[in-house]
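To begin, one chain is listed below as structure tokens, in the form predicted on its own.
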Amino acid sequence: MLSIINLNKSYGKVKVVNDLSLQIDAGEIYGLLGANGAGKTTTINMICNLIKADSGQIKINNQPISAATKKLIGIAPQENLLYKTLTCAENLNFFATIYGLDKKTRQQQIQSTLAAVNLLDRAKSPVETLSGGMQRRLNIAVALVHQPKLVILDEPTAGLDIEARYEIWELIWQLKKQGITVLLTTHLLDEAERLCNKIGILKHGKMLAEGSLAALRNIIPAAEILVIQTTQEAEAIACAQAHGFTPKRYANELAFWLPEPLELPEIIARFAGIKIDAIARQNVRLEHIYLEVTQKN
């Protein structure tokens, strides 16, 4: 559905996108991760043909990007596109008109799209009367009203409470079930873990790692991660290293990569003589992978 090959973009001497390649198949949810300034927004703007690449190729549905491919794309930016004094239906009608839908098709699409985002009962409500979660769903509806093949969601749950976030997650799952391809940018790593078939990690415009979560877990040579709390950290680290555990620091947490899973009694036995206040076993998560990849680079 979306193919990017050796994409480059610079502003002056600053290379914002650096030889970027990725492939998103039809019906996939692809998570594009990276800190602010990693090149995500510039990449999205090039996909939408809003800015020109210095070099490289972008194809959507096997077509090079052009004015014609814009209709294949729907985008919901982090900042809502909505006109707050207009109703939900009026907003969708406005954007559907921009996409060139005739009157009959617009009316059909407004109804079906509002139903898809569970806002049909708020069709006549001004946007300013909606909750933050409802506004975010309507912003996604704007991206869907012309029935695109590829939907780009830029930080769709940023700033939302947990209930509203779950509603957006369910909506994204429904898009996948309908066969719509989704490119998702997010700073919420648990969101990417839950939703994405494939994940790409960007830094300074360069793809550092890409693949399914299962494939990315191979980056970390650990069967599981052990987190402990102790006042004897130096002793614990020395003891762990003697047993082949790799020490790591995640914020204020002391952690160890375990080469094989161990039961709790066996772990405690390995730290005999050291006062352990708390201990927890964790699976290798996306946050561990993300930190390992970005900090190494």
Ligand code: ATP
Contents of the next structure:
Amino acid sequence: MLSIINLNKSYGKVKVVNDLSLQIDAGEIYGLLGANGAGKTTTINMICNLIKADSGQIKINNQPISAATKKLIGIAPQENLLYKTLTCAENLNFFATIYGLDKKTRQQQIQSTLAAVNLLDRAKSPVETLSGGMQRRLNIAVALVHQPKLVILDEPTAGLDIEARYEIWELIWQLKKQGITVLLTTHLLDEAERLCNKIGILKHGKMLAEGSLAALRNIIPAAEILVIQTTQEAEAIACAQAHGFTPKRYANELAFWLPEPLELPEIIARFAGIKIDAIARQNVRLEHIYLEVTQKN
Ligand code: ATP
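Got the form predicted on its own; any chance of the form predicted in complex with the named molecule too?
Zooming out: every chain and molecule, the one shown earlier first.
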């Protein structure tokens, strides 16, 4: 569906997208992750033909991006693209007109898109009267109104409460069910973990790691992660290393990669003679993989 090959973009002397390649197959939900300034929005802007790449190729359905491929894409940018004093239906009508939909198609699409984002009962409400979550859903509706094949969602749940986030996740799953391809950016790693079939991790415009979550898990050669609290950290680290555990720090917590799954009594036995105040076992999560990849590079 979307193929990016050796894409480059610099502003002055700063390379903000650096030899970036990625491939998104039809029907996938692809999560592009990276810290602030990693180059996610710049990449999206190039896919949407809003800014020009210095070099490299972007193809949608095997066609180089152009005014024609624009219609295959729907974008919900980070900042809501809505007219606050217009109603939901009026906003959609405006964007559907820009995409060249005729009046009858516009009317049908406004109804079906409002239904898809669960805002049909707010069709006549001005945007300024909607909650933040509703406005985000309407912003996504704008991306859907012309029935694109690829939907790009730039931080679709940023700043939303958990219920509003769930509603947007549900909407994204519905898009996948309809066979629509989704490219999303997020800083929420649990969100990417739940939604995405494929994940790409960007830093300084470079793709550091890419693949399914299962494939990315191979980056961390651990069966599980052990987090412990102890006042005898140096002794605990020495002891754990003697048993083949790899020490790590996650947000100042002392953790160890366990090379094989162990029962709790076996773990405690490995720390014999050390006073452990608390112990927790965790599965390897995207958060651990993300930190591993971005800190190493
Ligand atoms: P965020 O998560 O904060 O949205 P991002 O990964 O989307 O970040 P970009 O917005 O693509 O990052 O920015 C990448 C880099 O390019 C940043 O250092 C930014 O300051 C720089 N940049 C973006 N647009 C321009 C511009 N028009 N002129 C100069 N520098 C720019």
